[in-house]
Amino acid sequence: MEESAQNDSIVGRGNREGADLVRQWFADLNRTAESGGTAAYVFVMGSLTEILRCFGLPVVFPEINSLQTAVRRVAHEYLNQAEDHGYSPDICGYVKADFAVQLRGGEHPMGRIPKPALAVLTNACNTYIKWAEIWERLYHIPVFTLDIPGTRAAGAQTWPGDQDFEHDRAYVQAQLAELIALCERVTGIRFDLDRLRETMGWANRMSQSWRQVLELNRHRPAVFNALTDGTIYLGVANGFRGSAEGGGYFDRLAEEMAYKAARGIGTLTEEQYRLSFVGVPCYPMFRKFSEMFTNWGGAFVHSTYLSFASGGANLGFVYDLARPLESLAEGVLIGVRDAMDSMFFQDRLLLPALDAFHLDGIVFHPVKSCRTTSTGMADARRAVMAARDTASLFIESDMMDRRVVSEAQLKNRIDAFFEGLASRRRQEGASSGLRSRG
């Protein structure tokens, strides 16, 4: 009885305390809008709210609000409106649905955004620089760009020590102090860099923890779905990252895996295959999208999006506070250089997964109205092929439009993808036997 008790405590908690958080967030987001402030518009991949954090700005991440419009299933209005303006139908839905909601005095399905005082982006994301620019006019606001020297070629990252990387490194230093100039000017509050190591700190344990957190999956079963969980504890390392909410919530989540792997307790009932996904999630359909995997006993336990979508937490980076410009820097570059590496050299992320996960099979997930992570996926999927004999699944749908998702033709291939795997299974189970009795 004491232990169903510490289970029904534990197991689940994750998800509960991070859909609150992100819940708080908007509101306090909302807050600030209606009292007529302002907060800093930033990205997933170098969102940099360890400096922002240090001169009072909320922060708002414009591709989460967008994917929030289409899992409440009222993106389409949002697009529509964006495309009436003149926006192509074949560009970023996040932008469009942002737009909108600009035009909309930040109208949201969450609470109504603010609007920007400035923007901080990186060049992650060949769409985020255009998409600052809309903001800047619209709102007249200073825009901020990070350039981040990334990787020359697959398997040529350098890193600390090496003479090109301390290079790198020193050319990032130098814009951080140029955003620190800009914060100080917009908000007019003098940084300070005890409360900078405060912020680091807090990050440093939310890294530490989600590193833990993505580990355990390799668990059997998989304490986690690394698809639907792992948007909410996405939204979370975003959102809340340099936080002692965040640091707190990333402790209690990694306490909570780790319960679950010690007992065997999975993700789902019965676990039949295990799955990485490559891509963004279909958002317009999420649940549904969810459960043509596990009504196969598929359990997403590996996931590209982890790592590019969560800013380089996934790393476990601890910061060193007692140089702490100097190793948020390094911090930044690896973590964003990583960020970039997820999706453009994917087939160097999955085939260590292939093992460290036991992985039966890998889903490609292209959508329509990103490039930046859906070009080349076709490619990624023949490197792993050719590497190793590997059964993968490569389905298109988007993760904001509706109007191009067809529910019918995607459950026809996962279904016929699982159909593949069952007799893949039973081959392997054949040839085994024979061995064994040879």
The other form holds:
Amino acid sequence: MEESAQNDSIVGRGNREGADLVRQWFADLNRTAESGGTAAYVFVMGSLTEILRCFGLPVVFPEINSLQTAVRRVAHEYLNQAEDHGYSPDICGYVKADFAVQLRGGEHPMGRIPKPALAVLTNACNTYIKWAEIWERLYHIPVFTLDIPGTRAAGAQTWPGDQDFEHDRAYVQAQLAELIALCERVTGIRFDLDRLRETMGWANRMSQSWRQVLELNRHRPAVFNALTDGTIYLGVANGFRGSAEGGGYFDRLAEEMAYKAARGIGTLTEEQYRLSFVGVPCYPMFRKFSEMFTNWGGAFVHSTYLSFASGGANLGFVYDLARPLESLAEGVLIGVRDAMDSMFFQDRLLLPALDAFHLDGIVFHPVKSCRTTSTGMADARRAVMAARDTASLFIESDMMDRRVVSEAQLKNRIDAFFEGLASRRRQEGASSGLRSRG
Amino acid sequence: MFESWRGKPLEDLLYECRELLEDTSFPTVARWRDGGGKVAGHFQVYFPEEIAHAAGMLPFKVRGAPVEAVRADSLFGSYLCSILKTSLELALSERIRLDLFVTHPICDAARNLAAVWGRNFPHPCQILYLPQNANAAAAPAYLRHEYGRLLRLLEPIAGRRVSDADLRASLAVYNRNRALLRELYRIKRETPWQLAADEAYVLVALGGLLRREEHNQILETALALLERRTNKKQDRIRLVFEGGFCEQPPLDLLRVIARSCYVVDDDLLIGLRWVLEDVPLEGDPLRNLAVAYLENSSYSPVQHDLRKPKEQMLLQRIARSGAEAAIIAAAKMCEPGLEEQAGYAQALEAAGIPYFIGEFEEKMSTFDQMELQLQTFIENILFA
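Moving from the form predicted alone to the form predicted together with the partner chain:
Entire complex below, previous chain first.
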């Protein structure tokens, strides 16, 4: 195949196939809902799809449903409906949009969402717990909270073999056994360990490739936009974890990114400044928000979102299929813990990324709707700037609620940030010129 | 650490306690530290204080204060509750000096605190992961180990080894404290005209500032004096106050409420009253404490337990206290509190129990509007 034809078939494949898969996923959910079927409601940080797929349960990610309402510019209709039912404007917008979806019998811009047969959540986000309590009230369904102890203090992670880690792992593993028993009761299907090995095998493929994809973005120019392209990849990473489609997709994505890196093919942006994005995107004006950066040549090459919203799959943890339950507990514990770390101890993730990803600056984006990711951001920024002389931008908006998104204000701040970056680069150029002349 | 209440009549004792509680220089904590004592600061809601107590430390409940967050404000974003900011402000301004800070994953905001404090102070700042799956069969064993880990953290700070005998002695002190607090709440429930909501609150809250032996002495004295109090019963609505599990309403707000109704039960500082009965002294003390947390405890919006659906627990609290109505409050920007309001309101509506929804902030200083709304609410019940 000629190079240009090969380019056409490979470059952009991840986005095309990713969008197709997500559409297919929602179409399947729609069919399930229309035929009166139910699903497992899960969350992105610790979805346990490896187990749920053993019981043939379709998975619904209410976080993804909610953000889709914002991307499709109808979130306000859902938020208003929930607020009319007594939910405060000051709580998570994802919760409220989902509550309205439930009130509407599953009606959603991408199709009908089936009702839950059970809900499985972790403690990675406290709102997950409060959210599931709403479904408990609405549907009286079983709710399973998988409690995953996180990192106790900055840099204090424990690892296999350590007494504290082994206690945590045993706790998680015992809960997984209870989850399996619950799934058996709900579905009437007997648990099959070999089927679990199969789903874990696909998850292994996905995690290894995801890690590879993330690392390939160290190349100049970056091979994907961590904000926009990354969000498509995340959709597949969550919706298809533990499936053949998901494993295959990520293998092909890694192939595409390696191909681009080898040939110096970047994103559509003429890369001037390499940036990290910290937090959750501004979904109510997703495209415009991204363009406010790309128009200046700003390329998001790194993002904490790609770590925590993939539930820690970024680590590339490989399950040991010879001891599946023990290894699943270990992987879930390490992965979800890492997802939490990338929200709470952001500075620890960002400082090494500055050099590894050749970053020119960091964009901190706290949002009203999500205290989990936003509470510590100002202090993390202070800590990063105290440790390294790097440019940073701190802009507040929301991931759901357009009422708290001020486009003009955002643009002013972002424009000023890039003017600062340009000025910094000129000064660096001048001083390196002086050094070389001296 | 606190002597001025001794030998005084009830009104004066309560005055002295109130003065101490409202003193944002936290003199008892400063005195303890100046005397060479170590301080274990723990953020709301529940902390196994017995472990720090057994290590000879002062467990100090970090629960914010009505102060301006001059320095802390810049370390947090917008849209956050006040208690997060003022708690950090107390430490940054050195109103309190700690040797350890422990937070808990009670909400999405508070679980960030170990990281934020850890970046700003040299002393250990940790998250204590209390079980969020209280129904897991492995939860007691997990929590027992977690308490052991906490003890290993505390011992070098305290500079001493802690034996099982030390732990049992502390459990006994806290068992006595629990019994006294239960008695205080019995008075609130059975003869609320003898103990106003704000007075009871002051007596309970001191537990977060003092060693419990001293708190026990104050409670024993106050309870004896209360027996001789001769306030007259008035025709007031009996109600439950819900929403004080983390950020605390200003004392003046409780006073406003107490002016027009009897608060016969509440969840104010529920962490200090979390364990409902005595913790057994026989056997492994840390395991006993862990089991008590899970199996013999109250409820709050920040603990998920399938055996304790929150609205059912609230309805029980109302029924057991003989309340006729409820105030369903939430601190501004408090996600768990605000989320619970909707569920509580639906349950109260279905049960036909009148309720008053409100928001508060620890720093609020004018209560006229809320008082007017509350009085209208009460009149609606009285004259319905």
